[in-house]
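Next up: a single chain in structure tokens, the form predicted on its own.
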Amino acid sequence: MTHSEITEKLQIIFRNVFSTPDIQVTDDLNAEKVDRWDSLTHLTMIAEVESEFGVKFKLKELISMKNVGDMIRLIIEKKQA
């Protein structure tokens, strides 16, 4: 799975979870840049991502993620393993 394929799927997830149809998923996107990104929507988004990609994030991985680019890199690593 490529970076752009993951980004396309994340775009759909983020638009649904954050109820923001015009959100653009980029590597540098983070909670500070999305008005509706709070603790509840964060948990919902993580659950949706794990379900869509068939991966499970460890707590230390979740803590280390600073932006969507970090998430994409982890998804790629997990899918290759």
The other form holds:
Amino acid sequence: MTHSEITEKLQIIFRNVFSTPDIQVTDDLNAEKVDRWDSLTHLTMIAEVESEFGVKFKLKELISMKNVGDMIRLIIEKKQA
Amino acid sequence: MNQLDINAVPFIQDLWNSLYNTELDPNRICCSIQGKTYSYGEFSFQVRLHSNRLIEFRKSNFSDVLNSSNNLENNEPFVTNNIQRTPARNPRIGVIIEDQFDTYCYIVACLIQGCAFVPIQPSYPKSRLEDILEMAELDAWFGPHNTPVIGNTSLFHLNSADLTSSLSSSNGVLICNDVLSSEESTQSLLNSNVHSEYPWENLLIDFPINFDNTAYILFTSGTTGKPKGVPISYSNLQHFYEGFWSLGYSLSASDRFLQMFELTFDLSVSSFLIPLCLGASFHTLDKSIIKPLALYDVLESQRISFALMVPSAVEMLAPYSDDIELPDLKYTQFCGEAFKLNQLNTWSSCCPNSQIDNVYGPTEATIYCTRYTAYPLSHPPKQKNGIVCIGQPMKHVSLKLSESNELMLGGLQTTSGYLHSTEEQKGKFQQGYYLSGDLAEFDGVDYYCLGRLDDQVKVQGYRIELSELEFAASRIRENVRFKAVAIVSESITRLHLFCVSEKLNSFELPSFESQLKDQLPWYMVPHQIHEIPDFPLNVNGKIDKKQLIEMYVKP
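Write the structure block of the form predicted together with the partner chain for the protein whose form predicted on its own appears above.
Next comes the full complex, this chain leading.
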């Protein structure tokens, strides 16, 4: 799965979970830039991403994720492993 | 309490000893704030700096108070700074809170100087700040670096140049918004003799702490749409402190405490005050990480040994419980919300080395006032309906049940009453007991909290009166009927607001939502707003909450 394919799928999840239909997912997107991205919706989003891509993040990986780009890199890594 | 020596508030003496005992190493760790570590030397230096500012302020503005504080019989009001005060009133100092090192120094300086600190959250909506400021009657302010400061109408849009005029109209004096950077302060620390210039005995003799004086004022949600001010006295706080040490924790200066609470929340007070009085350290969350993850990050990376947390934090970490490993955690206290059996089981399996206590209490009874040790136990933990019991009153607390089984909180931790209380609010205090609004049961040994008698709910530990949300909504849209409902799903509480207007779809939801955000603190903003044709009613003609949820909320 390529970076842009993942981005596309994430965009659908993000628009849905954060109830914000105009979100444009980019690598540097993070919680500060989305109004409805808080501690509750964050974990919902993570759960959705895990089930969409069939991956499971470790707590430490979640802590080190600073933006969507970090998440995409992790997804690619996990899909290849 | 007045028989006690007013110069000897024991917890203040412990605090002073941690900060200024010259035999202690000034390089030991005092706190880490968002990942940056500060020593006791740095902390005590800043506290002394701000203490001196407070002393100067009191000398120039409160000299009348000093002269008459020796004679409390004399209840004649008198005038300082154009405000009438009764002699027993100590200065109230607003502290604009940010999760910064300076904020903690301001607060500790206020305590050491016997002033009342009033934490002010600058991100609160303007109307809420106005209500709070009107009630708090602040005498002076501490504000952080570069923060635009407030006047009598909470003008956060003001720049510093407008400061003087706005403050003078509120009768508040800005004591400090210009502190040394930590590099500068470390330099000054090296160049000065911290301990000699102001011996503490002199300070306390200048400004004796009266046990009945207010130590802090916090504001909680009120049913009438205005926040309620809860003043906690030095006596209340001292008795909490004694109660804490009677719980049998084995703690020393090498322990590391979690401080995960916003400073407007009283659980923060024990989270920083207990470690400071002990000479231990406290550690706050890294704000760049999203909250439940930041919590785990600080517990693990700072090797926290004592953690006071809200149960919903555990709930959010539960899916990752396999990854949780916290061998250094000795004690976990849960407070602020109902503590559920499944949360207890999750946490005890994640942290088998940690004792787990459920502590309970509203702001009115000072931080918390009962305790139940839920783990480790030789028998299954006591619970009712899956909610862990709240146990027994702390040392200076007495509990009883009203005829309607409302839990009543008495004893020396309970506040004497709200600021400017209404008749209805005065009715919450009866013969020294505070009517908590919590429905409870007593099994002869322990107490159980079964829920609320009113519409108060908790969102991530924050107290919310649903009627306050409805009230704020109806101020924005006068001809609309509102019903606020708290819905719990997977143990997470979310607020939903239902709106019925005369003409459907005439509501203009986005503008309503943004106006609501301007009036309410973040935790009170509804998760979802539903515009519906009409409310379903039950047989008694009341709004049927259950049906409302079934009809309009996706499970």
